[in-house]
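A single chain comes next, written as structure tokens; it is the form predicted on its own.
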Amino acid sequence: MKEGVAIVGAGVVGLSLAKELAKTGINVDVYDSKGDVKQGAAKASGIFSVEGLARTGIQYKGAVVNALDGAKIHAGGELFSVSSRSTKAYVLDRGIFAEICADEAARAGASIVLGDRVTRERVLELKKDYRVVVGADGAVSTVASACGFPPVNEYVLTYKAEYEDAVIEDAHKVELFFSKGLTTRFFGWTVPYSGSKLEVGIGISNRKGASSYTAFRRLLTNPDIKSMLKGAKMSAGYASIIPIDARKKTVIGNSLLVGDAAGQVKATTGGGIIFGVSCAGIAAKCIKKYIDNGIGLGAYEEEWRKAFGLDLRLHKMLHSYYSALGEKRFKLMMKSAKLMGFENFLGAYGDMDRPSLILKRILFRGSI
């Protein structure tokens, strides 16, 4: 048996974990079927909060393509606009971001083996060959399936496309579209990459039993989006799947899960990198203690849920709440929020990743 760790999945989360483990002197081998770490990276949107990126410790700046300072939310004919005087988020080129992570992991001493498809049978072999096997292999995790982890209860199916020569009113704001006629338990969106390049996408719950591409075609009929895409040319399109529920268990024996494989994802937006990388940092410390001192891997389960479980539950609660609202109630909610000054409040104090911090700020403001 090798004394080291096998990580299945050379995405941002898996590579971040590899870097942290290699820095402590642990032998780390990362396996992935893709021939290039950039492959498939563009399937997901590249929006990351400034504060969240800072917490990852990744040298991401070479991947930045745009800066965002707010959002426009459309629902039932009502517009809710959030603006900030400073940059709140960046749009990253996900392929370049993955390359940066791979370079950081390799320089730390991790071995990255690409073009190596890990099957269920291979996972069981890796469990015999390595002290620890980590599944960082996405929503439909082979490691989770092979090792008997409990399933994720709900997924969002997405389809997004990139357009050149789009008409963009504000290149520093995303726009979100909530409509029961367009989507189910999620929303449509536009993300500006520049003054003329635009990402348009939509997500629907797997409970709908429908195609995300069909929902995407419906989204394109929205008048606001039609005006943005007048004369634009589609340059690329991607489908993906996002878990929006954490697995009930993320450690079994000498195997554990991180990132999308664990369901460490914001149910409100489907973003998983910031939480996934943060949980990978916890996993690295727990794996080190397990290998060096024999402290059980179960500490990882306890520690990541203690650190981020509340925020993930709040994201899930918010997702369930807005998913249950009809358009009339959604419109009324936005009107009420505007009257209470929440547009300005969120612009000044909003945190894309940590709703618990927003709640504390609301309570503090209320007490004053």
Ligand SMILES: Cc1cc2nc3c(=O)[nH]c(=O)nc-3n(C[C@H](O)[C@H](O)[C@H](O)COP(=O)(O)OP(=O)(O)OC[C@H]3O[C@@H](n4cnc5c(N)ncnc54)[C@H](O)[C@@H]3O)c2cc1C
Contents of the next structure:
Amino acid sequence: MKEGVAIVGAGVVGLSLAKELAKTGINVDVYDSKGDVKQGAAKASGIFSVEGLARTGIQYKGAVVNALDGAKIHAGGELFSVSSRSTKAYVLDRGIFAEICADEAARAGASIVLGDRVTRERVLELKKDYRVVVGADGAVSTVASACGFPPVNEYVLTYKAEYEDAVIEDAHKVELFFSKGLTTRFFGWTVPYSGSKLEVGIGISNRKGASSYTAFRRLLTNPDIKSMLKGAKMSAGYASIIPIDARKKTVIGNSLLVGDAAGQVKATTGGGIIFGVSCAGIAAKCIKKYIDNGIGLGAYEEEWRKAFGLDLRLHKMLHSYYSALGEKRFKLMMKSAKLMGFENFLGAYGDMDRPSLILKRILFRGSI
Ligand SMILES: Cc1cc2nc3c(=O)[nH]c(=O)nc-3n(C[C@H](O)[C@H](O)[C@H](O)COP(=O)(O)OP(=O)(O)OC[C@H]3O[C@@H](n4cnc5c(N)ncnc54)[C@H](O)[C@@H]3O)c2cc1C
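Let's compare: the form predicted on its own is above, so bring in the form predicted in complex with the ligand.
The next block holds the full complex; its first chain is the one shown before.
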């Protein structure tokens, strides 16, 4: 007999959904191919807005390694600095964060089965055995391909490395490097973990057909990066992938997708946790209504798009805009934004996740 919910993927998003469902008394089984929830977590960076983290309801504090108060953006020799008086974001240890999420899900009553890779054939069996099957299985989703979900239109291929003994001028700022000479439709970055430990990374659109490691080697020749890494030692390096476009459909029959599997990611930066976990919260409510009252799962599609569709589209528009700019026009745009006082404005009113809120603040300030 069909019972409960199967979630494929014990990443942060799948585990958050498992916790929310188990709290309502629904039987939840999570399956993941990795043998340990921490495995592979360090492939991604861990920058999360303070406000976004608070909205997730995850007890993340034990995973914080650093606090950020702004960003320095480099393009064509121009520097744009955004600085806030308060902490805007935290850098989390992704492995510890994953363990916290697994612990919260297990304590709520979810069963987490590790070392179990789910094949396409198995997805179809799970659809018969469970009331609902959720694909929370990341960027290259087996659930999505087994159930016939539409494709993701664009991915960013990434490479990031961690360095000890780096020269870090300001340990509370990320630095972003936009340059057509370095990469395509994305950027390079540095994230300080402490006064001396630094992450350096880059992303490149899959449309380019080039390797992220080659782009990374190019980034290391940038003079600013070179001076940060003078005498530093690389301790780890990882390649990964980010979907930067939501799938056109995220519910088919009794299967649905959340997180990276659905493409619920900010196209501007590749950040996916805050939106993914928020959409998992919506999925939990809709699955509960489906199981208890027979209300169709299509409500999930409608509700997450209503709550976050506009912001994800704005991220997509901003991504398309900056990707189309040549070096000179990018520089000009930064100069104009500086002249208009945007460095201070974003320091005071910037929101990493929700550009719609920034727009509202601009319109509100304009109208008074
Ligand atoms: C370089 C980089 C930097 C990033 N920086 C940030 C950042 O600073 N802030 C932010 O918010 N986001 C960031 N992201 C994005 C963020 O990591 C993802 O959005 C997030 O991990 C998505 O979570 P998820 O649970 O949906 O998927 P995942 O974390 O990918 O988890 C999917 C899980 O499914 C499992 N799985 C996959 N296939 C199967 C299968 N067939 N059977 C069983 N298990 C399976 C995997 O083992 C994995 O555990 C970054 C990503 C990268 C690559």
